[in-house]
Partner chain sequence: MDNTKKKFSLMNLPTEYMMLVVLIVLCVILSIMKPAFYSSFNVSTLIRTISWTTIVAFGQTLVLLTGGIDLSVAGIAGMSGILSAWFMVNAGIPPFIVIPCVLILAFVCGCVNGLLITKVGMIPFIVTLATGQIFTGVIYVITQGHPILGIPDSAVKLGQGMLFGKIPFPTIAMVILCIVLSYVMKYTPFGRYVYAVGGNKTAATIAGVKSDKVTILVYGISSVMASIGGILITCRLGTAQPTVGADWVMPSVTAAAIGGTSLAGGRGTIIGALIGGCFMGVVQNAITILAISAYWTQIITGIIILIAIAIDCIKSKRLNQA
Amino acid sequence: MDNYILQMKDISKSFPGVKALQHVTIEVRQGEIHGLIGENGAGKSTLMKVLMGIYHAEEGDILLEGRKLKISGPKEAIDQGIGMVPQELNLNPFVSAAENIYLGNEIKGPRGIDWKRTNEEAKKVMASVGLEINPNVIVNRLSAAQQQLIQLSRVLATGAKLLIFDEPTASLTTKETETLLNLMRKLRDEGKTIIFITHHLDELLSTTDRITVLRDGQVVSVDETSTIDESDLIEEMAGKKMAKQTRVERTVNGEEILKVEHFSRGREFRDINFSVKKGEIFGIGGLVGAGRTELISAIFGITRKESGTLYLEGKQVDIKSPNEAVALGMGFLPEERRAHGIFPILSVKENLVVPMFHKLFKAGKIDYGEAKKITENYIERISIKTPSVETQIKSLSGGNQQKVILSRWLAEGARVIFMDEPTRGIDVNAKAEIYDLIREITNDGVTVIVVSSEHEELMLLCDRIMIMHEGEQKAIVDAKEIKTSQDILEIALR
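Output the structure for the chain only; the required form is predicted alone.
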């Protein structure tokens, strides 16, 4: 018999209007990296939250090393040796690395917390994951990759033998991602068992031993990784054969709508110059740290430029705040969708019409009937999957949340929309839907400016690409001239 460390048998979990998990069985072998994949909303994170005791299943059993468990909450899961590195880091940014690692698991002495031992043990556990930093450093001074390793160190410090990684590479550079994947292999070789959730199929195929695919809250396949390829996974996730994404050649003849001249802001970016046409998809690429997000944030008024001039439809404008940008016909989809893009506990309807409340305000109150009509129109128009307009947006998949944010700006009448990492944390099939939506709205005359760390995304989607490196503009190129990701890197680094 297989030596299973974890068996989740016949797990079912429902939310209002949604059957999130339907009789799911997953079995994880001792000492393997087990991939868990599926489209947004397939039930991956829900299943892991059941395992961690965050959600409670209506049916099914959990067995750890053959012992049946009733996990009532996260602390009980941790006590059983189960640890989770979540998709959204939950560190306290204002205290030290050591304090974060031992938060809730404090090392105590006769007079309270033993800080000397805490720092010594933190240093050891960080060294085990390749993080050589002062344990007293405040966490908000660390990079995203270092914070990810602090989160992992916290899990290891509890003595966890079963580790869950939920989209751990979403905010990492290519080099940082490879470092983390190598660390996962090292932990497996040391006897840990890992469940790895990611939308990056190449990461799954290069790292895992077996892969379970979920679709619509059910298990559709369990495969040895060595026996399958990317096209097999995509077909299993979607339930049908999916055409490979190819570049769509477009002709953009619109007049200039946005012009940026000599934009600078401290060390973030310097002397940036470009213009964009009506209906164009304009990409901004380069390595992480190039100043891309900082640039569009300054254009949109989230931060203030130090110098430079901005023209909208030929008229000089000075945007001092996002409210002014919205009033001028601009919209913004932020990189961190959950933190900055949605209001999690509000409904789909409220999230979609939030910039329009001033228009919906009639006779001293908001016209929610009109808000409902607008929302239903966009649910149908761009195929937003939601049980109803009143469903809390946090219950939707990442791809559908992104569609709601995009609808927000279309409903407001935005003519220029900035999209920062528009498909981060979105599965391969939802990506294709977002690409089609972007092409559709630009064909109707909306201008889209896309910032993306995925060079292939820029090559597939954009008409032109501005390549940046360390705050400098290196080139603006016709996207069809870029054949490989290496071409973008060579321009960025030359």
Contents of the next structure:
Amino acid sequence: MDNYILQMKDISKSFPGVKALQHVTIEVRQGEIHGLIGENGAGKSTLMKVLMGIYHAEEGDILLEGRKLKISGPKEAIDQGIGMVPQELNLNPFVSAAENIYLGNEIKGPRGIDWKRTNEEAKKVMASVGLEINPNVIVNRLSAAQQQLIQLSRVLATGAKLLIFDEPTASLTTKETETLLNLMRKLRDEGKTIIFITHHLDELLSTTDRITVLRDGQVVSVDETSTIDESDLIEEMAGKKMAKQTRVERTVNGEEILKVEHFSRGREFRDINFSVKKGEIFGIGGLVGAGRTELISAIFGITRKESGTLYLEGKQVDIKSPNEAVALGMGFLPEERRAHGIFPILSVKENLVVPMFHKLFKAGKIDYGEAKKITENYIERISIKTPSVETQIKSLSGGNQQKVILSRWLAEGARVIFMDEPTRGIDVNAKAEIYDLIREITNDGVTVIVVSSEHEELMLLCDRIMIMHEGEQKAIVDAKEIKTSQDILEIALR
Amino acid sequence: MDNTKKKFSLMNLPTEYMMLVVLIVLCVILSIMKPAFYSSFNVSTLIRTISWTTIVAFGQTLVLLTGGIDLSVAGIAGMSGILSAWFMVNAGIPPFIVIPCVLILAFVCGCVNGLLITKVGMIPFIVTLATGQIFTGVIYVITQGHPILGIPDSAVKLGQGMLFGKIPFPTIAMVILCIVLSYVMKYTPFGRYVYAVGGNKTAATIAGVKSDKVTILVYGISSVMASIGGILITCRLGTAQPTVGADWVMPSVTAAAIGGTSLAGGRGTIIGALIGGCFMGVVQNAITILAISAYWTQIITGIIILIAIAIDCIKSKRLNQA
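One more: the block was the form predicted alone; return the form predicted together with its partner chain.
Shown next: the complete complex, the earlier chain at its head.
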């Protein structure tokens, strides 16, 4: 019989209107790295939250080493030896590494917390994950990768046997990722069991022993890693429903509308030069830390460039704030839609007309009738699913929120729209709609500049792609010449 | 899920209208228990008393909407009262010149608050705490702690006069300001930008809103409101007391909060501040005419605030679950 450390049997969990998990069974063997993969919304995070006691399943059992467990909260899960390295780090940035590691698990002496031992123990734990730093260092002075190791150290300090890594490599560089994967293998060899959630197939295939694939809240398959390859996984994740997106060939004959010359800003990006034609979809690709977001933020005036010149329709312009960029006919879809894009408690209508209030202000009064008409027009035209124009935007799905923000700029009459990760956190079907929409508006003469970490997105959407790496412009290529994501990586890392 | 079957209940009303219903019920009960409550003398005293803090609460509401707080309203109110009295009495300048000048000065002081908050990046609480101290200090430097007596009759009329012999001028000022500000908040770009900046400042900036300018103006307006309150009460008293407005900060926040304004920003209305202000005035009045010991006032006010805010939180929690 297999020696299972964890069995989650027949787990079901629903949220209003969604069956997040339906009779999910997952079995993890003692001492393996078990991969967990699925599209956004497949139920990976929900399943792990059930395991950590953050959510409570309506049905199903959790067995740890054969014993049935009742986990009512994270504290109990931790006491049972389960630990999670979350996707969003939850460290206190203002206190020391050692204090963070022993947070909630303080080493106490006769007179309160024993700081001397805390520091000693922290140092040992950190050394075991290859982090050789002073335990007294304040956490916000550490890099993202180091902070993640602090988080891992915290989990190890609780004596966890079963470790969950939720998208641990999302904000790491290639080199840091490799280090982390090696560390995971080392922990496994030392007898820990690991559940590894990631979107990166190559990481899964190179690290895990077995892989469970989730789709729409159900388990699709459980495979020995040695018996499968990338295309198997993609097929299992996507199922039949995904009509694979195809590239639409376009020809762009417009005149040059935007030209960037010698743009630099500190270490973020250096000497960037490119020009974009009217109606073009121009992509900016590269790995995390390439300086893509920083570049378009500086063009749009969210931050200030240190040197360089910007031309709009041949005229030199100096943009010092987003307000000036908007006045010149530019728009911006930020990467963090929730944090930087929407006004959560305001209505769809108001979210849509924000940049044009001054235009709607006629005879001492905002013309709300006109605002409503504009909003209804866009709801109809690009099929935004919302109960009404007065609905608070936070109750819409991510894809529909993104459509509202895009409509905001179309209604304002923006001629150049910057889009930072336009489809992040948006499901497959809504993605396809957003792509169609981008093609449609560019056919109408709007120019779009897309920043994306998904190389596939750039390949099937853009006319040309600029590839950046660590602040430097590596190449501008015709998107037709790019066949696989590997081509982009080769250019970036060459 | 099913919006169609939404039954009418107090809980479904916006907070400010829920409080209005409670307020009306409270007034009806009081009138039945003590007919003296709706005597014209009591009513006109009541509506005049609430004017000062409610006018200040209008400005405070704008500041709270941006996610800040203005603790300097006490200092501004006191300084405005003292300065206008000083110029009218000691320099003999007529009120119709003095008052606008003092209001402009207050606006500038408020904008300084806003500049320190936006351009220097200081926390509103600390900035307005400090500038509030400075403004209060100015009062004592000017007056050495003594009141200024002998304010000209034309000014006193502003504070003591009544329209039709029943409605006090300060109340009329309050109502006009309420209408004007409500209109500004609803029908002008500036008003909508205040909600946008309070709801999500980064998003507002990226959408092309001049967030800093909006914030600075809001603190300017808050100071002007405090200044109007300070001048009106000085005119009402006929003397400028150094302590005028000193205890207005918390009532102004309270009125706004009872009226449904979120201290986290982005949510609230001017009419809510008016309702909140009336509510607090009526409660205080009730304590007086029901001959409850005045020492209970603060306990009762505290409980009302907790209940009002708790209901508000429960409501928004429910909304989030739906």
